[in-house]
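This document opens with one chain alone, in structure tokens, the form predicted on its own.
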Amino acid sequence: MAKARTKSEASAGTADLTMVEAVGQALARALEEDETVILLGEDIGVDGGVFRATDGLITRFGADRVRDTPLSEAMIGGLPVGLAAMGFRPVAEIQFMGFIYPVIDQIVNHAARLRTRTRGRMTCPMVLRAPYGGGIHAPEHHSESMEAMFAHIPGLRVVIPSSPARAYGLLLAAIRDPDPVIFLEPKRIYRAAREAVVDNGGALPLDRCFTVLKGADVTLVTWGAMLKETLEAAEILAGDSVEAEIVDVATLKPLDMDTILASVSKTGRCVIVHEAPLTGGFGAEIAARLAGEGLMHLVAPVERVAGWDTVMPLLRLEGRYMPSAERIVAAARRVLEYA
């Protein structure tokens, strides 16, 4: 007798998605499993968010559930700690992260810490979504990189996808965490490609980086966007029989610090790559804790390929801000250059 499927594997269907559409799909298999999920944000309901993401979603589970909220980003972020803490699974979305500072009471005072105030005895499983990063020449405020003033933040867990697949995956994982995750999602690479996404529910492990290339020769660690650049970057080095091994980083708080030093073991150099400002990245914490951990498996000093340390210029200057695979490609050879 053939074994009776489950509602999410009846369900289940395959599409070529772009990471918005893999966000909505994700948001929709959530509300439809669990009644305890809600969605809240500025505009998120009747028009869909500024980027779609919860397009028709308001028309499939109606405005208590997906709740068109006022432009208060105290509040977005406020809200959902109080129904976190009464039982729910709020996910609340920011619309840029150049907007979410006023929300930072909010996490660090009681989200983050929900959990040991209480001993244990409530949790804070809520979701923060937010757009992030540059290459979509939009004006000031809406291009930060922040990822690393989040993982500074002791009881948050923040999440970064890097493609289609990976941000299906990653925010079902995140919905039903117990605790709260911070969602960064990068909007130059919403609609860049396509992806087959199985629809399946199935979440993907969070606190594990990806690796998503084998090679041997030199290690590239990156996260979210800078992916695509990286993943050039290693095609160029392919050219001159160099190995690129290639960890996508995914859950940078907690930092599955194991994958890296695997990788590094094995290469003995290593060049981290993130779109954030060089300075207090999240870069550099993985290159001190390299140091510590990893330094007899070096045979080269760890480079850095990032941002600049200014606020990211308009428009035509935009390119000239992002990591380019040709700056990758330089700090590998760099590496490569010691014995």
The other form holds:
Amino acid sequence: MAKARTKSEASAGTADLTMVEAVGQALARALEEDETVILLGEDIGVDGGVFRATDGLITRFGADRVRDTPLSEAMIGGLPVGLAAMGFRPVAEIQFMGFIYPVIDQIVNHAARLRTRTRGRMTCPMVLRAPYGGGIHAPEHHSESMEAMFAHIPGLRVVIPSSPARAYGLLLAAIRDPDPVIFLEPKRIYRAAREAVVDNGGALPLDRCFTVLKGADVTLVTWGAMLKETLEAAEILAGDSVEAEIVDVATLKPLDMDTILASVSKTGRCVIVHEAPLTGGFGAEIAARLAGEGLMHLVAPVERVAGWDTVMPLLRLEGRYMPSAERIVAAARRVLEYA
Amino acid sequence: MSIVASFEIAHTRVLGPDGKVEGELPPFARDRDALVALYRWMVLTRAFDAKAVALQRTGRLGTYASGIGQEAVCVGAAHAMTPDDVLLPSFREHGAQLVRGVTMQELLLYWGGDERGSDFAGPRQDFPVCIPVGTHAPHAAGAALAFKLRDEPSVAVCIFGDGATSRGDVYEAMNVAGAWTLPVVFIANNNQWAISVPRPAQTAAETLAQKAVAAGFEGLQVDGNDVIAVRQATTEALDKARSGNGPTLIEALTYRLGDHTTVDDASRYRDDEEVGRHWKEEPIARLRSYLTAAHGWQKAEEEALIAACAAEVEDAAESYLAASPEPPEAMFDYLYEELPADAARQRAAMLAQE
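Show the other one: the form predicted in complex with the partner chain, since we just had the form predicted on its own.
Now the complete complex, all chains and molecules, led by this one.
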């Protein structure tokens, strides 16, 4: 049996990192502090990952723990179940979310239910990482946002960071979590900005939303890369003296509805923003919960600004698909019209 | 033109259908007690199977997948394993699970619709049954990787049916097991039928064993109704895996004498004549013939063994039927290590409506 995780000396270095660097930093920290952590995926070793998230890790931690796999997604989803059940903490990478579909069988039928179906005898502390979302002019099948599929599955956690520091802290939390976590990385903001990240092994809490902007007039709920457009929208609204409050959901499942309800109880208005298609998107769940649990606070209908219900277009039309700050502002203005 | 690769698939049989020795008797099989132990496990497995079907027919068990006729594959494979090895069964390997130490009460609980049946008190590291066909093969590769990384001498043993060999998961698992020289033994329990689809319609490959060739390791065939051959082939594959020489695929040729499950009616798609033919090759009578001829197995011993197995099965069924149901909140209590607030509210709501 491998040794349990021992807290390594918290050698706190602070650096301005991009999100993809912060992901790498968290992976390095996890590998360092816990010898049961194993990374697996296509091209994550010598190549350092197609986005370089695992750059240099094979040199530091060796090919046993940073494992280049055959091109074999169902295996990349299923092998970690066996590893995790035998006491490891595998972190598997699917190169792009568009290739994650063969893995869903393993996640739904095994990873998410192993603890339940064995009444706790076996557990599955694995993390499945995947870059997702549009906006980088990638080829076909490289730009979808299908987080709602995973949020529907009992027994899972679905976590999406929106900044470098959030990526570092949430990924560490996901790896340390005793249950399976789907960790979706919005690749459009992999290198969009730098942020000070303290590499002290500090995790951020899972299962809760983060209020990233305080405001009293309208609640904007979002996650992942769409935080960028939502912040821009808030700035435009501020020009009209409208104070928007922004909630970054961060963990979609299990959903921290309390934070969203607390915000809406103050503002009475809510716009939900996501890149994924509208119908059956995770915004529908939040809207339904607001209708059920927050109706008395609402003074306006809940609006959703989402991707269209279309097949994700190729790069020439991609910009017309992605929700814009202008669409968010327009939706906010509509809900603000109600007295 | 030059030949760059070629392959051969060996077929092994020790006992023929009439119980006569056709091959080389491995050393363990010269010991009467060892053979009686295998025989007893097979008889017990069949008695359990009959009881499970009877319980289902009388409304006291859920849908059940009978393993009748396949006792030698299950018992032979599991009997070759050490306690530190890990079994990853499909859903028809009741005999293998029993040999590993899963109790009949646990098996009945599971098939009776109670998750506690997979919380094995005995083999804590063995995987629960796998219903989605072949999807457990990658888990076997993962468990084997865990053993290899920890430098442990354990081996993962994964059993699946003939239908599973058509699935990508099984190939992907075998492929990585070959690429990484993992300590795993894959056993294709070829019972000739995947529900209604017969083996020749499943694949044009002459043998299922040769599917290992594409993954870069040895595949071989054994007579799966010959428990001696199955046990010996599994022992050799386990030894090979344990000594760092990677995986093996064993195709065990047997026959599904029963329906696919208790909700299936095999007479819709196969002839009684075919089934009757295969009854002449089944594993229990085969070993009994050999025991009688070679080791003077007595009628009194046979009767005592059958009575003891029947009593064991009856006891297990009684304790299964007497088990108190799990409280309903159990459906929430093992979702996560700690139930998230969101789910905790649903748990409370469910209890409030009770």
